[in-house]
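Next up is one chain by itself, shown in structure tokens, the form predicted alone.
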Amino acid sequence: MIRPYFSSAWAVAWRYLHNLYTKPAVFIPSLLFPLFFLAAFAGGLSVVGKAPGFGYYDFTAFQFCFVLIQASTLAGVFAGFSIAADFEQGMGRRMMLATIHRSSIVVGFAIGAASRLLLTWVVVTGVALLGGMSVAGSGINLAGMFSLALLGNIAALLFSAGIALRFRSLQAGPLMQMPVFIILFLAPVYVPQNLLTGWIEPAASVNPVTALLNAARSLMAGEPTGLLAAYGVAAGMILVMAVWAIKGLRSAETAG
């Protein structure tokens, strides 16, 4: 039961990179995207980190973990405009039939959306390190880094796909996108949690990213803190984001 599961989502997994990587009209925006927000945040905002109380050891690796929890996330974003196009065109319906297990198609998405991190990653951590983004954590954080935004990944992905596979169209788009930017944005993005002032201080307070990207940054700078709660949040996130994409999947099915 579990091979032929897996060898679902697997096929799934690669329909999904293949269409990416053969449509650079597709793929290359999304790679260029992270990149144009870490040339305004770490090349355009550089006097920011100079402010009195700011205390970060370097204000690009201070942006960068940004950029990568908001390139992880929109990844997974971007794989729920795929699983959307597929039901809209009537593919998604042919994968319905084709699949023992309805649920293996999620996961399948989730692999491929998981994969194309990769390249991203590469693209935007040696953009960086040649912008002069200097490294304070070991192998170890950053490998604790990266996995969280993976798993930032993983709850996007979820997220998205309950919206598109009750929507089953492009036109949901938004609704899976702007939520995701909101979210992203009321975190401590241009300065630490601490020098927040005004209504975005609570509003980040409550924000669950804000917990991924104050572990992330603690752990560029080899000084780890708050990994229980950012761990606890993010799997927190997936959870109830696994139930949410489940109960689309139900809906794509009763829609038949």
Given for the second form:
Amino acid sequence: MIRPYFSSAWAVAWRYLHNLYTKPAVFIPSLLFPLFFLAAFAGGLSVVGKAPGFGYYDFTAFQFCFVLIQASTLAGVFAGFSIAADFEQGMGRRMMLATIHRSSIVVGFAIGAASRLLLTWVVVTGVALLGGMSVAGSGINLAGMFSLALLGNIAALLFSAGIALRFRSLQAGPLMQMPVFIILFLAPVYVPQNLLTGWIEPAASVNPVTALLNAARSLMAGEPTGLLAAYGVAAGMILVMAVWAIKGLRSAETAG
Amino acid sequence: MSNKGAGSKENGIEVEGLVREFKNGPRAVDGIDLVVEPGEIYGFLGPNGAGKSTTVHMLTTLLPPTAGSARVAGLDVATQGPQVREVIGAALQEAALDPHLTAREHMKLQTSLHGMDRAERHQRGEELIERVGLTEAAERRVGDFSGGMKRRLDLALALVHRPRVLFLDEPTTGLDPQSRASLWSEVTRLSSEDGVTVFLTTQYLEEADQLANRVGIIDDGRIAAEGTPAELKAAIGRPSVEVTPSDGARIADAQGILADFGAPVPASGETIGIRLNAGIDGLVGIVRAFDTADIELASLVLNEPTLDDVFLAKTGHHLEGASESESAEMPLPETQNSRA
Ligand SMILES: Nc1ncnc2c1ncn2[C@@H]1O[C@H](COP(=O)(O)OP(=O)(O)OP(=O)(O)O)[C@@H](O)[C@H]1O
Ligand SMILES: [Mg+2]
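The form predicted together with the partner chain is what I want next, because the block you gave corresponds to the form predicted alone; please supply it.
So here's everything in the complex, that chain up top.
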């Protein structure tokens, strides 16, 4: 029961990764994307880091945490695109027919997305380090930071999967991407939360990404705060999005 | 991989009152009853839009029925989906293949999706690739495959987990005669040697006639007739005979003789046709009578009823595209229906 389930999930993940690897035209841009953000924020905006009251030890590290969360959640969205494409082009049916328990399809894409994420992390972290980022947190702190990014990835994947399975068309792409983009940028992207003013301040304070981002930055700085809130929010999002994705799967099942 | 399945040793299919209604769409399947015996090849014959694929999707757990019930290998398709999927294989109308993967990679994907053991996976994959004649092409990307190669790969993929019931949705549409023949022999082998039950849809009369043990004729979501090809033909009528006298002047005499053996049917030119009263036994009498009357014949043709005759008799129209030779007199039932 368990073994065939993961065999199915692994098959889905394997194909996802295999196709990424054989289609560099799709894969490379998605890798360059976070690097572009890193360069634009950490390089172009570094003067922001010198503003009074900024209070973070390293501006590149500050921006790196955002880019890490951003790249990780978007990796989940990209996997959602693949789900939509598969259901549009018929492979979805093959998977629905051949897997005994169909949730293994979503789990497979999640495994694929997380594996792909590993490479993104290596590249983005490597580039940030080469760019002079200093790391203050311990190994455990960093593991915590990356685990938060992974949880963000899973939540975004489940969200996108829910959309992909309901619409079963790549045309639903913006529906997956836009909300994630908006919620990312309604977090304290450029400055710490206490420096936010105007309408974005209340938006950021209720934004679940804010909790993730603040905790990730605190871990990077080696002064962990708000971890309980961050993991709690992450677990809550994953739970809600898992229900959303499974309901999407049911909708794909009834539509044929 | 358990080949025993849950609940029943039966490999058959039982369908009762099966209905599928699409949202804002037609009643694609409108109350179908059918039984497919274990190990049988069942041909589901019908024109475009008859509801063949919709039926297959319901029987393969891809689509929930709106009403009615269906059991495949003794398992309910609506409530026992996972168990049904363990024992069935399906090659759908549009073979869903990934153009970026090779044939061998498809095998790897399919065997893993089915949760097969690693050791068994490789062996089974190679065996099937060979059986469908794709060994040479195993490392090529499927995007470069011909239509026939894709169909063969799709069939091989449907067989990886040794299904007890196999669904083939128009498996030979678009294939050349040679590929069609080899697919037919593989399907026959699966049924006769491995005891696999085959549910096959087709638009080809010939395919239903030659390949299927039993045929269900579906039109407009309903089963119009069901039986072995021979039964179906026998039920609608007796064979007809067409006779052409060598001497055109003796046509009237020939007509007189034939009138004793059956009712006239339309025929062209110098040819006279009748439907035999006594079935094929009448033929001997006809030959004797012509001999006695000293009428020489240029030709004598016996026409068995075809499944298209059955189709016409049961539905009031020909199977579209089926009667290649008679396409000129084909009515356009679809447009007539939709205007009604
Ligand atoms: N998803 C769907 N939504 C709405 N209508 C549908 C859907 N799928 C099929 N139909 C309709 O149901 C009817 C039966 O379609 P189906 O595909 O079962 O026919 P078919 O016998 O397989 O035809 P073909 O030989 O062309 O494959 C058609 O009128 C079709 O337009
Ligand atoms: Mg069809």
